[in-house]
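First, one chain by itself: the form predicted on its own, in structure tokens.
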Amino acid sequence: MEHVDVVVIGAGLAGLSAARMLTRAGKTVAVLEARDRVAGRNHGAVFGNGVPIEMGGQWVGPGQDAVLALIDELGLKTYPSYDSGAALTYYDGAAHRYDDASFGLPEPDAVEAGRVWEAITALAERVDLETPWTTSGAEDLDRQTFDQWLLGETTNALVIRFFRLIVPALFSAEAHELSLLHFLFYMKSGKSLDVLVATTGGAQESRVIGGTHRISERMAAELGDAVRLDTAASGITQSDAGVVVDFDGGTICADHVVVAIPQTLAGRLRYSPPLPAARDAVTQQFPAGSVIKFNIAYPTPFWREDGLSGFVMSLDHAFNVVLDNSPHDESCGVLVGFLEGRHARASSELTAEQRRELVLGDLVDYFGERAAKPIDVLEKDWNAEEYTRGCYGGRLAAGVWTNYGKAVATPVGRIHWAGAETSDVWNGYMDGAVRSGYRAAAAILDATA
């Protein structure tokens, strides 16, 4: 049987980089990866005008250290997202211009989410990111979901509109679908909600020339024949002397092992012995976000020459969360944005062409009839994708942080787990990712000195 140091599951960010690391330290290395090809959560795509794009995520910003040291590291080069000009909120069934603080809001309004903006930042700071169980109060943070804590800190209900808007903007689920707790902790996680939320300043700040695929792409290079695509790993049994993976085709032996696919993937593979119940239990309590994500282009970004930034929230329609995506070298217009959570699923039962129509018809109302006439579409329906389930990453519902926390990143014995929803710091994001592959082949190295 094949014998390697390691076994890396998943070709991601995340198990690239525990791969990178380890095998610059000298060890084996083979990363099994179940697709036709690397990225995992990013993925590129080509409009029919030859201009590439991002389909999967794609925004680092300031802050996000190590998946930026990672770019600059792999010869790759960022740029600036489009940011100058008017935002749009849309409720009530009219679009409001703004370029403050206000997010469109009517004055009295914006006072009161600011007032709710700042009660979630000071909760946020008590949050201990290493252990948010042991958070102060954290069984009553847990205990409830954002939305009731939300009903109970204001009776404004545009404001309420509006965080049940935002919720969904950062997970890609419903604000009552995940605790207080794990909302406080990934705020906090990511600096604040306000750097989460930005794009100059925050973490929608740049993009890579190329796409974020490219980084992938650029590590599994390095990496060559290690990287095993169309191999998908189907069961892990561990004992004193190692741990034997069986994947699609034969199996593999090796000392240690490092779980790198999303956690509700992760409580799919076999493990004997059986896992430890707390940790079974995160795998079927950590789902995956409802997303699909669109591409929109266009002859020229039209909307710049109304004084538009591109950006609209919309408090109203389905297609909700709007930013401007055009390449660098302003080739052709492009419009990105998002069906999220509850959208999300009631589009996907619909046709491709139901829900071209459906965004189409969303952007007109915010940019008028030029939206109605681009020169392509691209979507990409995350859940429908067979080795991911849902993006933009994963959530904990109330009281899973409280009684399972500390078995999401701890390793049962040889098994290591990685993945953006298991770091600690900007948690859910590609920086995320790359930081847990390093944890996990530190401790692998730490573990074999």
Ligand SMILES: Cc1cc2nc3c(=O)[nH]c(=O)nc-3n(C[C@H](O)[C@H](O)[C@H](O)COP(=O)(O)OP(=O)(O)OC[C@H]3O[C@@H](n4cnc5c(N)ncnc54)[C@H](O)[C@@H]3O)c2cc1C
Second form
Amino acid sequence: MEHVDVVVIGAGLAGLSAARMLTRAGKTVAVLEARDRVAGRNHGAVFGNGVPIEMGGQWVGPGQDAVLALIDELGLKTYPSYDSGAALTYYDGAAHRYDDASFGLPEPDAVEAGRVWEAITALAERVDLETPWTTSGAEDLDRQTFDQWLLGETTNALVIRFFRLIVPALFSAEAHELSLLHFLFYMKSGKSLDVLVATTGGAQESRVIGGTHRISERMAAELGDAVRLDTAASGITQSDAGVVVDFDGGTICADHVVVAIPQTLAGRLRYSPPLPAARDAVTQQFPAGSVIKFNIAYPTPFWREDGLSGFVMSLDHAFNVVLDNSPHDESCGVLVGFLEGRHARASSELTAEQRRELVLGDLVDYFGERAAKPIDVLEKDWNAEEYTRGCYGGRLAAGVWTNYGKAVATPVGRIHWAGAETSDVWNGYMDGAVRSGYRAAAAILDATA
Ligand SMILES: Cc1cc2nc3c(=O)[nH]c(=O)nc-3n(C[C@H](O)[C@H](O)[C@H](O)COP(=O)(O)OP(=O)(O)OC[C@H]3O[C@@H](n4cnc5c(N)ncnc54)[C@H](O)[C@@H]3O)c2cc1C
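Give me the form predicted together with the named molecule now, not the form predicted on its own.
Below: every chain and molecule of the assembly, starting with the one above.
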């Protein structure tokens, strides 16, 4: 039977980062990728006019040192996201324009939102990133959903609606679908809530010229024949002698395996001997969010003429988070937006034509009639993707961190876990995926030194 030092399952950023580090250290590696392309949740598409556009993960920002260094090493370039002009928050049937820290809320509500924001920020300071379950008061923080905490913190209806929008904007999941501890962990993992939501100075600061999928494509090009497309892994057998990985059409043995696929999908592999109960429970309790991403192209970024940045949040609409996503050469105008959480689930039952009407109708409410006449519309429903099954990433509901947290990234014998959801820094982000790959590779190099 064919033997390599390490089999990596999944050719997303995590798997490829692990494979690249192992290869550079002299290990023989095989990367098994189920799809006919690499890059997983970083899917590059092209508009009819030839402009490349990202249908998955796209922004990078300060503090994301691992992915930024990788982009640089691979000879790729970033450019700043468009972030000039006024933003809009839409509520109670009207758009509210702002260019300050108010999020467009009336003053008393903005003050209350600021107070709640500060309260979350202070709570997040307590979280122990490496072992969130040992955080002081972890049981209490993990017993409640974010929504329960929010309702206990404020009675201001507009502020509650505002935070019920912020949560899906970050997780593609509703505020009642994740524990308070998970929210706090995720915030601190990306430094702070301010950093997570900001464009300039935050997680949406920059984009990669040509698209983020090029990061994975360049790593895969370096790895050459080691990357095997259309090769879905189906099972792992582990013994004292090593591991045997089954895939469609064959088997391959190795000393170690890195499982670098979303947690839910890791639970769909067959393990022999069976995984320890806690590790299997992690795979059952790490669901991904629900998101349908749209990129809408126009001849020009016409909203800029009205002094608008293109950033919109709406408490009234389904297509409720929108940003300017125009290419760096401004060869056309692009708006990107998301149907998230319950809105993604409801609209996945519509036809593509009905979804397009819904999205364009919401954009007309924000930007006027010119928004009704795009030159192209691209959409991607990440929950419908067999080898992703939801985005942006996984989140943990009440009680999971404190009961099963230890098993999220701890290897099981020769099986190592990677993927954005296993990182303690920039969890759920591209940067976290890269770091997780390096962590898994380093553990294997340590074990074989
Ligand atoms: C719409 C959207 C927007 C996002 N926005 C951002 C953003 O702006 N900034 C940011 O940093 N992050 C963003 N993210 C998150 C980011 O894309 C992910 O965190 C990151 O790409 C995950 O990388 P990964 O390697 O951990 O997993 P994946 O990219 O999911 O890679 C896993 C790979 O494993 C393969 N696979 C699955 N099952 C098997 C199997 N059985 N056998 C073999 N291969 C298998 C998959 O095909 C895939 O290629 C976004 C994600 C989405 C979907």
